[in-house]
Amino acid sequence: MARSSTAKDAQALIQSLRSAYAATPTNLKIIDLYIIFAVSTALIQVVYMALVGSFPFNSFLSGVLSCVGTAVLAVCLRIQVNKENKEFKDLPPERAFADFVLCNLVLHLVIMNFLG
């Protein structure tokens, strides 16, 4: 009996999350897809390293850190672009995107330097 109420609660939670996310603006959904892509690419690299091996370990670290760093920067972009966030209400979206691009450039220059 407790399992059925727990299952109903879980279904109600999923429905409420789905309806709340349906109201999310399209630009935030696109950023969310980019974050999911970056994290899944990092996970694929970790699985590949576990199966095949990590002979050029610098390459493995560079790839994973590039994906994780890009995902973190995209989360920061999402926070800054979100209209409901009152902390960044004076920051225009163009400035937030310029910060994202500049930080990605610096991140990938460091990653390329780490590759050797």
Second form
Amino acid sequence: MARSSTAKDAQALIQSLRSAYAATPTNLKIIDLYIIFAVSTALIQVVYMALVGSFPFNSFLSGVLSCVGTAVLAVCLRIQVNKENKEFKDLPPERAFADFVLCNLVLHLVIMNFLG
Amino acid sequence: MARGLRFLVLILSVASICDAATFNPISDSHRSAALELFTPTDGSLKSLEETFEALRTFEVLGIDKKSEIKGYTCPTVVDTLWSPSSALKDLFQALRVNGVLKCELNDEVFAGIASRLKDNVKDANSLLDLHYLIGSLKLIKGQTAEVDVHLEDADGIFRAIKALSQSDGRWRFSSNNPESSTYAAGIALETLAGVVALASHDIDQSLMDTLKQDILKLFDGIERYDDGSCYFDEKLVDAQGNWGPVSASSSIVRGLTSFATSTPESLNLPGDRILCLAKFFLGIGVPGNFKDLYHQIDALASLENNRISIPLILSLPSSVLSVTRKDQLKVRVNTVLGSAVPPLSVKLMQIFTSGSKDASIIDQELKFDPETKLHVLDALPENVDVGKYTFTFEILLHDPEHKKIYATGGRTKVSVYVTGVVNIDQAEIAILDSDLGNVETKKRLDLTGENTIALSANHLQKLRLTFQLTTPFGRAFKPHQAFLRLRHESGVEHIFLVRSSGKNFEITLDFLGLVEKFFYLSGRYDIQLTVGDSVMLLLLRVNLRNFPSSTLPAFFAISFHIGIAAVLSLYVVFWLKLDLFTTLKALGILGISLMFTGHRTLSYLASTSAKLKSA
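Could I see the form predicted in complex with its partner chain next, after the form predicted on its own?
Full assembly next; the chain just shown is listed first.
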């Protein structure tokens, strides 16, 4: 009894989450997709390292850190671009995007240096 | 900024010309590279081996730096040769350097070294030891006539070296080391040549025959590129750090040519092998590090005067010919180092059009100009129009005896680009009614001059621009790209692609669909047509008064994206080749332009979205 009700609650929760998510603006959804892509790429790299071995370790680190770093920057972009976020009301989204691009370029410079 | 895009197109098209498959003999770029790479900053600390490599490269290229290097190298050489405890390798390198510099030494030194070496010969068993011993004895023979360096048991030494050979023609460095290498094969051939030269009586004929078989087996393993060059590859990195095709092929060439010089017998090698090896060494251009440059120059010097066959290289001083300027086809034939060749003539046999299978058979001999030493074709054949072609040449030696000495390589294929002024005519601009396509207004344009046409259209209509491109011979010309750019008087721009069918080019702008893209700006517009191809570039202007839309600053947006792509490709190049500081410098430059275009683009976006919000 308790199990079926929690299962039903879980289902209802997931449904409501889905419908609420459908209402988010398209540009935020695109950023979310990008974050999912980056995190899954990082996971794939970790699995690969587990299978094949960690040599060369610096390449593995730089690969994983580039994925994680760009995911973090995308999260920041999403926070700043979200119109419902009162804290960043005055920040034009183009400025946030420019920051995103710049930080990504710096991150990838460091990554390429560390890649070896 | 508008110019920037045009020049970008031009630069991209010019860059694609540079991958034609011509092999050019050694030129001044090799000399300047040698001077740059071999400049001794702390010459006294450099090893004797590196000093010898520098001296040999300068000697072949005709650069005189001996007196400079002699000053700080001769003391080391003299010390090494006088010392009774010098290692074999040091003796060998010192003798090599002395052969070029000719330091102050007397015969007593040479006699002492020779007797020491002859004693050690019986005990030596590794390939490198034998190489240094035999090589040193041979060098002593070349530097003084007083000392006796003949080998008593030449057959025994020959067999000892032969014992290290493998079945595929390669050699091992010693009996303890199971790995075989191509570089070792070259060293073995050189050492065996030395043994034959120093033997007091003739080597057993059966040994020579088996060695010739080994050389043929070695050449069975040669690798080929599509452009007619071949090389020996080396996967094994040996103790000296030699690896890669340049050092392996160079070692084989050295060994082979010294072996051919030391014995009067012929080797029965297929004739094109020497030529394709020469093409490989010429095809690598100017190497970036001194070891590869030394290997390249030394191998080419060995090929220049070898006894098997001397390669003759056919090259074009310019592979781009203009039909409008009536350029003549000029061809040059040299040896690999750029020296003179025996009397010969060059024939143009065939012309292939790139991208199609058909070829025209020409079979025309070029005229030789004794002053410039170039073979010249008076006029290009009738049907050669603007475009990319492959010309096939054949070299014919005048003296039949020379055929045994020189290798001409049968037919040589060279890529040639024919350019010319492309005419643009029959240009028309028309306003069409959107639904039915009826022509409302039609005006003719002269696109080669500047003119103003007044046309008005509203957002329900279409604009159509048509024109034709013809080559100097009147045939249809298909360029790689054709763009139309519309520029509003306030500076906003938009770019379109122009499609072609046969000779005619047409673009139709449907204003209904483009109204949003153009941001509703009306007023005066400039039209610019840019046509690009690897064989031409042409620019035209027309002013047009027009109604709807503005343009996104498409140019800045495109530059912004190109800037980001450029930074990312700079990172790829950084990973592949550059070091951090050149990257940072280049990044600074790219970053500044990226900031500028990015700022323009994004602020424009911001202001337009603010306008939309407030409107």
